[in-house]
Amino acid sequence: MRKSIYILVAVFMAATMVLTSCGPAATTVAPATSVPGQPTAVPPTAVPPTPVPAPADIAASLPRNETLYFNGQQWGSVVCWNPYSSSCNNAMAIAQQDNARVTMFETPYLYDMLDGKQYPLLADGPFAWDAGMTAITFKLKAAAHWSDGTPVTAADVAYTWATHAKYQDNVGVGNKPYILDVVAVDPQTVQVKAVLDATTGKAFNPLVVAAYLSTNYVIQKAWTQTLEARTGDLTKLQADPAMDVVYSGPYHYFFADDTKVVLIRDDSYWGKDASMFGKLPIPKYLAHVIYKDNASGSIALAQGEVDVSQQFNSNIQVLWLNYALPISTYLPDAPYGIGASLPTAFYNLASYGLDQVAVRKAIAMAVDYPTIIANAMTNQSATFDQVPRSLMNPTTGEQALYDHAAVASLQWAGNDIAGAKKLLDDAGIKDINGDGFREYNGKTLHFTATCPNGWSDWQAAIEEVASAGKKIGIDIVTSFPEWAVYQTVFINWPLPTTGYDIVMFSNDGAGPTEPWGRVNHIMNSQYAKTTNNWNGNWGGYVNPAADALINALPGETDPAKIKADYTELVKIYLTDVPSFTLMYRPQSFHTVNESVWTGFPHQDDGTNPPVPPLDLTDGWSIAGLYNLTLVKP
């Protein structure tokens, strides 16, 4: 019977898959506090050799009751294990982002997207700003040590920053406007000095300075110097495969080829000390089979070959409603996940006619968002009736940061064909020559809406944008270039006015700088009309009033003023419509199969602090690895 169900599910999943890119309460794992006088764990003194990769036959027969299997994170073979590189394609070990991946390398703090707090990891206790708000100070845990047995020190933290700044890698370039220096005050005390605002004398952007502590790894000074000695420049440094890298996290390299990546637990991991988790993570192995596409990954999930799925699984609810499989999502009902990111259509403001607000808003008003959410997202997104559009994601914290009533008249839920037509008619943008399409100053409005080929849920959304145009008399066609081409075009201004009039890409999710970071990336003119721009504002929007508010917000401390400023920015955005959100998307697609393991994060599961649905690898989500139990011990 079980085999028959799996066959049925496999057929269903293969037929319905859209390609893209509640369990029992768990035992709570919270950050432990140091007990005065209590001895910390003594790190090993022997220096272990560089890990020898396991043979393929061993990796192929991992004990199922010791292995947690993933999908949807690793696509293609791992290139390197170098935490200074931005091109390792090593999804299980390296990702420095709002919720940094901390399986192998660690940050001073862990961000929890559910409560917006940063919890100590390598750090010992909370960080503190000085009285003048010019620098942050924090201490490191005495128990924290590297995989070679040496302690993690303030010198490691300082040298990591110095390396980023010296070689001007992505971390250095992105943070140097806000961080002046990182200093080792003593072996366990770190001071992060901020770039100061010339007017106030305080940190120019305290949000970014604080976020650095939970988004960027601490890398060992001694190993970094070894890396520098054998490379010498940024290109060579980042290209080094770093097979000898020293790490501080609970897992490390065990096996990797073009079919699978496996990390193995370091049983000497310092986090078992009472000052942190007090024990080791439960799975001995973290394994990720490299599936050819989402369809095969979804079938593996249904068959119990995958425990944690970070991919879009179409109509996920069918697996438990129709087939009674032990599969669940963080939320028991639609939208099933926390919609933290906002995939958005950006208008190319250099395209003829898109300089007109009436045209931009009419298209956005006419789009059938309910169809996008029902079909492209299979209801794995909140609707715009449930969460009216703004610049905020659907999380409670962000929704509280603006005055909903003050912007209600500017919001739209979509499918408003009559309203869109009236807006265009009132602006004098009409079909004069009778060909069915409207003209602006005598020229027919014709646009191309585009996103990468193969990102099928996005493609379905873009098709709805084109359909909306036809319904209101604007000729919009679609184009789906390959990602290899798309990524070289939409990031460079000027965007072509043939083929790239409306471009789709994602925005920031949940992180320690949000929603400011998202608003900044969507609207700040510092990114407008630039090249090699991976930040945002790809359409070239410029508004000095918005810039002034965005630049002032990081230094604001009055909650009422912060809310007023965000409300004004939402007003500007919904009035000017330089871009528009098409759906709410989870920060991660966190779907679990509990046929082997249970105790995964679910809404209201009683964990404190709450463990977010980020696949037990990112930020405070790593705490979920300590809450797992076997279904059949």
The other form holds:
Amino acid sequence: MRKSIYILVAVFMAATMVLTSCGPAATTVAPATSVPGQPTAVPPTAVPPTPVPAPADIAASLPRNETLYFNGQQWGSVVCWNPYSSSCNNAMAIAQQDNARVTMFETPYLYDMLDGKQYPLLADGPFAWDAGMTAITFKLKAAAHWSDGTPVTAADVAYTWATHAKYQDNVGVGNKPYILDVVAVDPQTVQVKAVLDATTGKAFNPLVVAAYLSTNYVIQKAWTQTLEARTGDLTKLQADPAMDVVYSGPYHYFFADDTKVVLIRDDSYWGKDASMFGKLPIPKYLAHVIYKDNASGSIALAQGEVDVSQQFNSNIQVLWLNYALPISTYLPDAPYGIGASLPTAFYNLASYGLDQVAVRKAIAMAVDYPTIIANAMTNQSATFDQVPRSLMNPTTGEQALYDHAAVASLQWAGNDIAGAKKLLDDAGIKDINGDGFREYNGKTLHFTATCPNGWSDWQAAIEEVASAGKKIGIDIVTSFPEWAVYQTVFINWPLPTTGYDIVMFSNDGAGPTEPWGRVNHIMNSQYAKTTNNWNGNWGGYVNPAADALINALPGETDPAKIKADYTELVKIYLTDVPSFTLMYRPQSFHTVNESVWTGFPHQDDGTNPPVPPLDLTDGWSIAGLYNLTLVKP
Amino acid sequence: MKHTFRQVFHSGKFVVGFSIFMGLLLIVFVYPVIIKYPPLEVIGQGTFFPPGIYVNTFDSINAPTTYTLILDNAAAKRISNKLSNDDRLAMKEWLVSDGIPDTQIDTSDIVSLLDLWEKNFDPTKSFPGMTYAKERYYQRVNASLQGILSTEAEIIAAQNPQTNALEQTGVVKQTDYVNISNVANVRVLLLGTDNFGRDVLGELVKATGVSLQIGLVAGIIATLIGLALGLLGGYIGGFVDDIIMFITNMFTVIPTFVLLILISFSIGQEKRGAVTIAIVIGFTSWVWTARAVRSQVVSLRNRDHVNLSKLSGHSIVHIIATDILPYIASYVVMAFILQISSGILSEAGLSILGLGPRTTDVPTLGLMMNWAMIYQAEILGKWWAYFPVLVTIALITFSMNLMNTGLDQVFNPALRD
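Since the one above is the form predicted on its own, can you give the form predicted together with the partner chain too?
The complete assembly is shown below, putting the previous chain first.
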């Protein structure tokens, strides 16, 4: 009897195990069992807008011919769909930045990094400053409407700013010194009033005011009021998942879990009006599978499972040269992309010996930049022979802003060991005690160069800095703290007395305030010696002459004077060497696989305005979504 | 003793394992003596240069003596090197799309094909359904065709420092050859270079040495701890045994590798040297040695000779050293070999996760794998950056396990022939 019970129990357990192990497979092969229209991860209180989010099985089998797949943008699962939050981890829908991501939410203007202009999106025609340079006025397009069908009005624009200002969020705090108010003159006309300079009576910083128009979303007033009614304070407002958010953009939430995010096209999108694009964007779905790391993303790209890749794929050219895959980048040859941001090594000017210009310049001169670019970046950066160092990124617009001949004698291309040694010898910084390392006033120069652990191309670059030090008799060792630690240290002055003498971080890329914003962040003393500083000047560089030029530049209108001022700033930068750029890096690693779609932006593709290589989601590059065609229709 | 060695070396498995291991050791010691390049020197500007012999172009052109060789198929080889059969078929495809009749195109006749191509190809032309990737492919093919049929010599020119004009300094004919011994700079890179531009072979030899050291240190530590605890627990028994077994069991239920990862992570990148990693591995992998030794000792504890020794009033240390240890010595040696091999594997596992020793101080087998993966060598088909490392790891552990099995056959009465 007892034996038969044991047998029964054993059989039962085995059966359960077999059934549970088959469970997930059974549900995936039988999609008919799931109820269509049932929202998956939606909190019960929030009512999603129409159409209803898709169940997992539909999202799992999107029609390939209607879906544009991405990688390198979304890491980890989406937290929320709230445009007021900066921690939604929602890379497909929310990114208020110089090149704002306008798939779901829209800005009045779109920035085009290729020609440096702002093109109207929600706005109707270009914006205009008034005669006294005190306010910007622009109109909204009559066709622009929200996903609930109501028109986008000036009141929405004004209320969005009012909300940022009222709750003191990042946008509010960051723009308060420059923007006084945003008001609705009439339902179609918006006026952005600038904070005025006390002496000139003109806008204190017209660049930042204008940049606001292409950086920050317009969010519906009615929805914002609903949100405020159910939240109350800033923390709750930003923590709201906002599943009911009203949007104006061409795509919206379709599916999101920890494996993928899918946006679906809104076929009533206002942009199909003749006053904007005249049609709907081509792909019906924008999908982003969440990959574990770069390597798995690269494999997916090579296999044609990804159409647009925004990640560092080392030696990308091998994929078309050796494997003949239909993969291409914006430029046919190295550096393959448009360099825009400048990963830079900052000297901690409080470290012993780094207050000496000769030491700073000697180290910078001795670094082997060609090896950094060829090995760490696998040639995906312009070299310093092609684009000599300055404060500008390699785009033609910025390069034209300074006088190249005037600073040529100050620029260095690297690997100049003899020159660096001579500079140190002339400054009296020599190895007197014979230990192989130089001393300054009797004390051996010893520095630590650092960047976050796991940022492989940066680590390789920092190793080159250390080896350059050894070649010229300066002891430089490397240290790679974890990012979690690093990010809490380098932003707070004073930097630790050990371990953070040469600190690497990235500078601003391309945007409507550039290159002024970048120069400001690198050299302006207002950021020096501050805490919680995510802007720049981490080494504590102070130069009143540079400050004066930087502060005057935004109000300058005479192109000749602007160029003269930038030239002077580049001269100061290359003379004082408070930091030095190690490589150029593209704004986005825009690599495309043309197995399914073609018509992606590439150099000389004939688009006007030129569509920038920013993954068809950021700034004016969204226009690229309208140019796609299927390879096999 | 002599007899034991003779027995051991009669085991075929042991001899094979031992030879492989000694071969590896020999390479580790001899290679750096013959090839004196520093193993971590960055020589390549660029990543993953393929294996082969690198001949300096500048020195070849300026070689003191050139020879003329008239070889029949030289021109054909030159053409096929630049223009593969696939390229010719693709050219045909383009021409057909452009409206040239299929019959007029003969891909085997390179002269007529090139003639048609030159007359018709337009790099800016695109056909429906043609991707940019394909368009760029045709542009590359077109560029590679420049001068492909030329029989003329190439002119070498140098800039005159006074006039800045180019002046002819030499001519390289298509029939010119140099003897490789006349070229000043030739570098043999049998396994190419890695992502840092370092010679993979030199690095691999050095890394093998370092990994063996890590394995040895880890193995010694693990075996010593395991042996000491096993002997004490097994022989003394009672409360001491309970305590020791309590600790051992606790370590058994915590997965060793997880423990290893946590310790390595908390040490921090700055302090993780090769020796530190070896010590950490040693301190986390002694558990099974301790348990195995203990059970052996428990079975020996009540043997007659041990009891005799006890009655004679010998101390515990003396009894363990003379009456117990010799009986389990062969087992401990085998366990030690396995500990070395698992230490090497653990280092590789840790380094692949990015938790190994610091990169630029020393190379280890795991670090080489780690960097090859970070720079996506396996996706890009750069096999020389990771495959030789895999083979080395496999050879080391295979040889050690083989030695172990050989020893087992000799010492284990149940397995003895």
